[in-house]
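What follows is one chain in structure tokens, specifically the form predicted on its own.
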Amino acid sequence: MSETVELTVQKPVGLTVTPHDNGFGAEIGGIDLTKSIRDADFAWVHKAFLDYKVLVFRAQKLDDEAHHRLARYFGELEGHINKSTRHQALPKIQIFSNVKEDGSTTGEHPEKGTLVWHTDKSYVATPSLTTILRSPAIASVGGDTLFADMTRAYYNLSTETRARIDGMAAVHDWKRSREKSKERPATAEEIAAAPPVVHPMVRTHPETGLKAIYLGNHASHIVDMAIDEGEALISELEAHATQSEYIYRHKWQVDDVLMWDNRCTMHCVEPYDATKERRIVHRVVVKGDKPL
């Protein structure tokens, strides 16, 4: 199995790519995301996105409008089911913040569901393609974002395990996800908007053709399997996929822009002291396709 898709688009002059140590994730340089992106530049960034799954752009002074515009290059935007976190003027932008208007902290993490391994919006029929984050306020200790390479994790499973889980399906459920992460209960409106859905436990990437384990905290249970047995298998697969060899740890810097492919990764936020640390994240999600 080729772990990356070779770049076939000629790299525009001035753009750079610096892969991370294990070849999962890369830093892109030589591009200004606050401006309109040339077709040639976008084609190359898109190929890098497929190759490395997580892209980091440093020193990008995006405002919400530029953030919104950037995400639209990748497809149709969609809001979050949690209406309380939506940007008032640009509702497709979601804001996670523990900062009050007076600058003090609320003392609480704004979304505990981000602290556990998950893939964005797998609780809907057409989960997200990519998520693009920027963080106007970063924690000085903790608050790193961790990613797991679910493609590499899949192909490094034993032949017997791959044969066992190929063709299996899991139920993904917003209500159950909230319970598992010990967040506020899902509202009746949210449950109606996002009823449980079934996705394959191994999905095939629509652009690269590679397979990846597709689970995370939104996965409630496995179809046609006893609940306790299914939960044990989900835990076993997630423990395998989150070994250090499959992980990229993103240490935030001011004005970072971070994006990733939800079709073949999981992610979570490292805990931080929400009573002392100020942390604000602005998030835009691009709608994807039905997992196959």
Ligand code: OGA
Contents of the next structure:
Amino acid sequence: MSETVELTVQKPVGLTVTPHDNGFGAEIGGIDLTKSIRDADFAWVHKAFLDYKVLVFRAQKLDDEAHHRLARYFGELEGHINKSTRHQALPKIQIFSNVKEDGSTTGEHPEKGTLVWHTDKSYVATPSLTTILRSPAIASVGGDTLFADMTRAYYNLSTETRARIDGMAAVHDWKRSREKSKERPATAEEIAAAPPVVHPMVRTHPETGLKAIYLGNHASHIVDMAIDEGEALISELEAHATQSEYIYRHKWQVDDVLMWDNRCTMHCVEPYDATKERRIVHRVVVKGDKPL
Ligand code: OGA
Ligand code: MN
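Rather than the form predicted on its own that you just supplied, could I have the structure of the form predicted together with this ligand?
Below is the entire complex, every chain and molecule, led by the chain shown above.
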């Protein structure tokens, strides 16, 4: 498989792209995301996004407006089905926080579904292309965000397993996903807005043409397979894909901006002590295509 995208425009002087050691994820330097991004810079940021799947930008003092603007370079923003975590004034921004208005902690992780491996919004027909987070407050212990490279994981499966799963499809279901992660049950309004959907278990990336395993906690079972057998196969594939060789562990610094390609990765947050630590992330999500 060819892993890098070719560009005709030269890399702008000053912009740095530093891939992580295992080639999964990269840190981008020499760019100020509080300002508009020049075309040539964006072309290289976009190339790095496709080549490395997870991008880290350090020391970016973004406000909500700059956060929106960055996301709009990648596509159309979309709000979240869970209205309780929406920013009051800016509905396209979601806040995951364990900090109350008076500064004390809630004692609970804000969205327990984030603690288990998933890919964002796979429970809708056109799941998220990218999610972009910024971190006004980070945990001192725990709270790392982990990513799994589902493209590498796919191509490292045996030929027989690839042939077996290539034509399979899975049901993704918001209601079931919340039951599995022991979150508050889905409301009737949420269930109506996000009925179960079917996606291929192996999807082809619309921009790179590479395949990736497409599962995660929102996947409930496999079409045309007994429920328990499907759950077991999903668990087996996820256990394969989350071995250390496919993982990037993001250790947060205040003012990081972190974004990832939901079409070919899974992610989860490491638990932290939600009574002691204060952790706040702001997130925006860009709408993607129907998985094919
Ligand atoms: C998300 C998510 C991870 C985190 O924003 O989609 O899963 O680190 N969050 O909070
Ligand atoms: Mn997520």
